[in-house]
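The chain that follows stands alone, in the form predicted on its own, written as structure tokens.
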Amino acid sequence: MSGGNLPPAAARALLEWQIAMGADEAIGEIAVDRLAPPPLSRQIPPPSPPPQVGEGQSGYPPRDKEGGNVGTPNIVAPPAALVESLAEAAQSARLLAAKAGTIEALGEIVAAFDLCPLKRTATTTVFMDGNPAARIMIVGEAPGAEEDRQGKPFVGRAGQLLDRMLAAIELDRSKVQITNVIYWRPPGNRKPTSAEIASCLPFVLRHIALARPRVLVLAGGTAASALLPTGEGITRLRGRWFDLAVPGLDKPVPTLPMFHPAFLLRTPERKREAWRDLLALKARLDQPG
């Protein structure tokens, strides 16, 4: 049925519903088939094949009963898909973050930079916050419309879940720096694509690196994918540590992928399987070093 059909009161509370939904920006008269492959010239090439393993393994650290790691987490990197894309936006994103040599340098850089389009739909660019002298450091997705607004990651809803999961294990935003691997927010709050992802991943990587965190956290399946190299969904990927090689540190960034809050608010059974992994959390932050 067509909005033009319906009765003013029932148009109306469809509207609304629709903006509670996040389809609150119109951005062209024509609708866009997120499904169509994209032009030849902007595909990302495929990715790397996995590397081989010997018989009896499965490429990842071995698991605990309750989904724990048992030993030491593989070294991985990025995925190279998007890491080596070959796109206009991520050459110059690659040349641009090699440049910054501090993280308010960097933020001056990504604030700038015109090439994601992500960038021409949304009201602010969102960078970081929290301490950028904190070495425990969050990646999460996109922003969100209170995101947007604000220019701060995390301060929604899921924002508000964050800051109650840190405290729960004594931390807070001046102990952390917050992120995410998406600076401007998708209209109507849509996953982002590959390639925009891949636009603003060398500033995300050089974060990294200027930031030096002692433990890095993957808050959601966009930040796990375009960092971890894996074809596995958050569901199976969370409570793992993995050691994440990041260009420019000379040693493997212990990382942690976790489910993000939005996904806690919209599916509250989850919310046991995030507390081990934050308490999974605090005890690597209470070992010494």
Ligand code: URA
Given for the second form:
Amino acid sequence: MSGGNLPPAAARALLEWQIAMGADEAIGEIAVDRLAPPPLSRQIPPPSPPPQVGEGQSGYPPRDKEGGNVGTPNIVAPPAALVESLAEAAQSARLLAAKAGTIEALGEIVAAFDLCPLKRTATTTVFMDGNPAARIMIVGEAPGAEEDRQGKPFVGRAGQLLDRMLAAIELDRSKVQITNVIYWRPPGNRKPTSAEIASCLPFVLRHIALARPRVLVLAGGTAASALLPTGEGITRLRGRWFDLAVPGLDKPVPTLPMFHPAFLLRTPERKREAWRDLLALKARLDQPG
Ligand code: URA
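Show the form predicted in complex with this ligand, please, because up to now only the form predicted on its own has appeared in this conversation.
Starting with the chain above, the whole complex follows.
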């Protein structure tokens, strides 16, 4: 605003009023359109397109031998800094996991691990529940809201169904140990990303090695795809036995993927298949050894 043709006293009064209102800068006579594009000479170049990769690749920017990005754009990649920090997290998790000599020590290492970004938004670390000496191990996806509140896996509605499924084959939490492929609740219960899973996986594998389970149950597609490199979905995997090679174990672990209890709550017509899988699990456990 300018004083225009005001008498000096009025112009001064106006200026003093403007200063009292917080104006701290003199501006020109001609109004500035701040929404107009800047003159060509000052234009900032448009952002270059995000790094992308070709179909069938990892989802990360393809790299040439020197580490520079190459390749045909088609899938948007996550920010390189995040990818690199998650890769470092996985590397650090591998070194730390190897130091754990007991499941309890592993739990303490996991609780102190700060490199998985999900930890920042979660309330608690959810490591395991059940009996650390049990030789039946169940691995699920990630904590939900109730698990995040209580610090224990599978204590919400899906967990209650899991307890009923176990009871149907004469098992309970004193006879199994339960964990997840992720120890911190993803915001809004979203699916964990493969990089987040990779940052926790060394701990999960170490837990399996320390537990030396007779059987391992993978509850749901996320746990199955994290531990079984078949590329198949849970509908195809469930009910089939796999021999999972785990670093530190001299024998592979008989592993049974099953539907996740949360999926069964949403899709009760699939409980028939889950019942069949539970019977297969019981038959295996009834075998000597
Ligand atoms: N779903 C999971 O996969 N894990 C939990 O701990 C709870 C719900």
